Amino acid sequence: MSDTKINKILFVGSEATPFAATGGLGDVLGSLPAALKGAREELDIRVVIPMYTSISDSEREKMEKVCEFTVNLSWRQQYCGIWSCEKNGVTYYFVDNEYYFKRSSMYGSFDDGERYAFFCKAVLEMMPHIGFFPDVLHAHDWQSALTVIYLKRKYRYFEEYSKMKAVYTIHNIEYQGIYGFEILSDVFCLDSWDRYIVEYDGCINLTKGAIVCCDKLTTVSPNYANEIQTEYYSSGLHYILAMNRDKITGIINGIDYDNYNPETDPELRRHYTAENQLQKSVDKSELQKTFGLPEKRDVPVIAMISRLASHKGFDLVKRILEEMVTCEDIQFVLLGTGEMELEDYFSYMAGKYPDRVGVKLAFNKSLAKQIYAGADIFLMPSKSEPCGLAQMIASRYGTVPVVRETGGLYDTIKPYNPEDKSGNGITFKTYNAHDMYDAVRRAVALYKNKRQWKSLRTNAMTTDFSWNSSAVKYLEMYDNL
């Protein structure tokens, strides 16, 4: 290991929590950096993003205006403003142009493209600017692929940029930012000789580009970086990963335990600890009313937060829900919204048995709090899974998990053992909707031994899913650069 230690980190990615957030991407950039600075203090830490217009207007009044500069992008010259704030001891800068950040959605237009070509050329411009070149440019995501690609490609002959490292993390293979060839240079700002870089199955894949650019390639989890180097997991990128397997990490993310915490959450009726767990009670009573079911404290009940897709493991719960439902005694309580046809089938089964479903077709961080801490046993069958939170949420509220074993799923949960009382959660193995139920039964014969139970919900609160562990890794992957 070097005794050289790196001080200053630029984390860029297109969205951070407070901020604007739709995910585990947005969770990352908002806590990681905190937990950065609490392990090595002297560090200067800063985030950018881009402005959006759905920001808060109380998070703008803390605000600052840098400066504003001309990013030129091929043929174009575009307006870019800088502003920042602090939080938790971390600057965060905001790139501001209301061409491309003005919209009613953060994702989904037809020239994202080109919106996050802009934002990944103004970080590069904005450094001169603000008067900070990091050690790290760590980017997340295809969004701030270019980031890596014009640091290593274009940046890194002038003095200033020559000797910094670039990070490029995936959090979820299967979006990668491809393209056709046909924008290379006009909206990509990429030479002809830049071609190879880019060039992935006959398309523009940014992605494969930010990992042949890069210094070190990390995941959000360790057996997901050994799962994308299989054809299986990796949407297409599997060639490309084998060439660069040397470069690949896994480090699992971890979750905020102030805003995420049983014992203070204001979103509770009760609040409750792991060593008085009593009150759990009448926050479940609460979550039954709350979806229109029975009060009824010794029946277990099985809750999923989630989108509603496909590769979340619904289309296994679709096959099995109205057999479990039905032979076994428990309650079924879901949060999320999605493909249409999962939307339908569940509002369906909930109808039929309105005493045992309960369905809310919603996107409430509210309400989801409120299910994490009144439900007994949390459901995640997924297919693929790059880290999952929501496991980790339900541990620290005393939600038992029952997960399948992949991603950081099958690094956060192990499976509870009567004979030593270890382990955090239930598992199962394989991809199969019989299998799943056969995990949830076995989380049900658990429930109704209540020494068990209370040995397993102890086990999954006092499980250690901070941030402060994952920033040790991070910061001695930092140092090793």
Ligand code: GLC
Second form
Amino acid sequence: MSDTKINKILFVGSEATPFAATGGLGDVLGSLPAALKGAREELDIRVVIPMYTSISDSEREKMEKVCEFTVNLSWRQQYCGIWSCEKNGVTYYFVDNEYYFKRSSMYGSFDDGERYAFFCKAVLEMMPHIGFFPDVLHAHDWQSALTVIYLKRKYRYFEEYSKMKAVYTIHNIEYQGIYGFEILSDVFCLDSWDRYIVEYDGCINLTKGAIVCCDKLTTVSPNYANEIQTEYYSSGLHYILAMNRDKITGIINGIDYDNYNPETDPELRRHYTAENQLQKSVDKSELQKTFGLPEKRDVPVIAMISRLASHKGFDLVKRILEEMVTCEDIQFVLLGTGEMELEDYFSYMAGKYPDRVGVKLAFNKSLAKQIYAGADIFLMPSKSEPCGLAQMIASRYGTVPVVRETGGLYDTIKPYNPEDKSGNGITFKTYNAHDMYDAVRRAVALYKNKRQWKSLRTNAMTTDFSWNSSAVKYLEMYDNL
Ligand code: GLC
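We have the form predicted alone; now please give the form predicted in complex with alpha-D-glucopyranose.
Expanding to the full complex; the earlier chain stays at the top.
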């Protein structure tokens, strides 16, 4: 390891809790920076995201305006305001421009490419204005990929940017930022000699550009780091990843142990710990009430909380749920929104089996926590899963995960062995509905054996899913740059 320590880091991404988030990326940007700071006190770590409409007034009230300037995006001259606030020792910046970010939803506009190109240009331009030139620019997912490309293709020729290193993290390779070449210079401000940097499969691919330009590429679990180098998981990028394999490291995500804590969580009716799990059953009957299910103590509640997208394993669930709820004495609850076909399917199932299936088509953080606490079994049969946070949160709340052995699910959940009582969940390998059903059956059988279930649940609750060890791995990676 080298002697020079990295002290100044700027995280760039499209979302961060508690300000604006739609998924796991937001959780990571909301909790990893503070964990890094916890692991190295002298670290000056800052985060920048867009100033979306959805950021609440109570968060806005804590912010201060830092500066404003004009960003030139090709022929456009756009206003840019920078706001900031402190959270757990970390400075968060917000890039303000109402034309780009005053929208009813964070993603999905026709001009997302232009919106995030503006954001990325603004991030590099803001550095002299805020007087902060980081040692490491750490960009997350395609929306911030252009910061890596701009740094290496344009800004590094200026003194202050010349020593800056770039790290790029892939949270999900399925979203790459793919555009036609007609906007290479007009929107992305790239020159024709930059074309080969971003070109992939006849298109502009921003993720590919960041992979090529970054000094270090990370992804959110060691297993996913291997998987994305294979055709099955790479969404087409395996060649470029295999060529850059020396840059790749997989570091598992953690969860925020203060926010997710069954001992103190204000969203729960009753609190409990790994040592004393008794009150969890009260949270269970509350949950059954919420979903209009019979309050039966001994019937296991199987839960899913997820974006309703087929790669989360819903093909399997759809194939087998009806058989499962009619053949087994179980209750099934689901919270999530997403693909219309899946929403329709689950509404139909809830209507048909009102005592066994409970469905809420919503994104609701309080209810999510009540489910993590009140359920017995947590199902995550993903087709691919870069890391997955829900299986870790469920474990922390003593809800035993049943997962497919893929990505970070494989790294975090080890099958329970009744002989030596090791393992913290139930797993299955093949992406097949009956293999999933078999895993659920194994979980239900264990659930009926009170002694075994208690030791499995205790293993789940006591597995360390905090950021502690991963924060140290990130710091080592930065120091080695
Ligand atoms: C993405 C991935 C998820 C991961 C999260 C945070 O949402 O799909 O598996 O946990 O990013 O890295």
